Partner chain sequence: MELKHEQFRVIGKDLSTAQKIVRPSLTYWQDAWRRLKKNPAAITAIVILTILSLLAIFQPMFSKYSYSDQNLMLTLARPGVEGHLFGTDNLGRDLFVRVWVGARISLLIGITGALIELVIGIIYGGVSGYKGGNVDNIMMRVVDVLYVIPEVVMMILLIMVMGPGLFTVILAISSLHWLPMARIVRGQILQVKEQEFVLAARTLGASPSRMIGRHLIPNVIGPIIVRLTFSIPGAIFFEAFLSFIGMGVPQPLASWGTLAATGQQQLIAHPHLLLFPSIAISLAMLSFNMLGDGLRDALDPRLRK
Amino acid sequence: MFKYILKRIAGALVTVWIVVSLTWFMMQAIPGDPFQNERRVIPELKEQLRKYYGLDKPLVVQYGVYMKNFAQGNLGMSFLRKNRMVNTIIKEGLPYSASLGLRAIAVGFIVGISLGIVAALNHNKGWDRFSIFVAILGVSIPGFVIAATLQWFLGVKLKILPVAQWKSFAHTIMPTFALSLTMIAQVARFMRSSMLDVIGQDYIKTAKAKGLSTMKIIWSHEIRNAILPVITILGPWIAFVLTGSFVIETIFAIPGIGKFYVQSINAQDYPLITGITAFMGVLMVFMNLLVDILYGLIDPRIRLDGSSK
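May I see the structure of the chain on its own, in the form predicted in complex with the partner chain?
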């Protein structure tokens, strides 16, 4: 078990290293210049600035410096926010993105699981179709359309919720709902097929034969067993939503880190985008690892010895 975890961590480190390097080199390939302004900076000064930020050195050297700092947990200074460290930007933005993401996951998970259960228990009947239809409806409309419509309708027209920003519980309702929609459909579907799987199993027949009540079968056998595989898709989801959603954060003016995905690339801010990608990578790898370990602990059929079969 311990050896397995060590091995996984080593693999994770290599993964992060490759991802960071890939992002870093791709950023070098995009056109543009970080020291750019509508009013032109004079060439001599631009040279001085490049030197100051170490951009005058050969790429390999720059890469070496970056990786050395990275290994020490220093993601460097942002270009977009000149006097702020990338570490600080992530540290300050993360709580907002994470709070939004976790709420969305909670809502998405609960609603999704419920719809999935209803669908599976009524397999091929009206309720099945209806639940799945509701679930799919959420993913059928682009996020920005839903967000903009909600904002106008609930915020301006009915004036029952604040239009934007992230300050009180009321502020969180619309963004949470808008973000959870994508999740609902996926969870509902997954839960449904997982439930159907379980329902067909022999031990359910046994339980029925033993004369257990339907409620008890559904609750302690079907749902319990069906929910397990659904947890596996949570790992990547958590990593995904923790790092924020560009669309929702932009429309609701939430100070998370999601908006930097687009902004930092547009502004040629190499340190920021590489830092965020790296952070996301670490989070993703870590979440997957955690899910695997948890899964192994919950489900005795899976052995954590690293062999697939």
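Show the other one: the form predicted on its own, since we just had the form predicted in complex with the partner chain.
A lone chain is what you will see next.
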């Protein structure tokens, strides 16, 4: 197991390096620079700013300096927010994004799992059809459409919830639902499919023949085995949702990482774009590693080293 984890960590480091490098070079390939739209700044001052941030050096030198700083945990200084470090900006936005993400994960996982279980236990009945409808709705309609619809209906027309901002529990309801709907749909769909597959297995028939109670069979045999495929998709989802949705945060004016990311793209703020991308990449890789370990803990038949005992 230890050797397996070391191998995965090494692969994770390579993945993060590739993600950071690709993001950095793609940003450099965009025409212009962060100071080209500063019309109030004279050309001489623009040139001084380029030298100050090292943009006048060859790309290879700039890349080497950035990767050296990145290896030391220094994500550089933002172009958009003067004299502000990228690490500090991420630290400021993360609590808001994480708060929204944790709420969406809780709602998405609990509701999705419950909906999938109920749908499978009532196959081809009303609850099953409702689950399929929710899954189609969540996958088909983009989150920003749901967000805008909620703002218009609950915030503008009915006036029962705040339209935007992040100040109280009431402000969190609409963005949480808008962000969690897709997760609810995905989890419910996977859980329903997995439960239907497990229900038809021979060991379930054997458990029934032994006279085990219905609740015992559902909880100990069906749910425990059916939830494994759901955990597989849960890792990337947690990494994505924890950082918040860029569009959702922008629509609801939430001061999280997503808001900074959108602003950094518009301003061609290379360090901030690359820093946030790297942060998300590290989180994504870590969550995938955690899911693999949890897989082995939940199902003793699975061995992380690939062997079976």
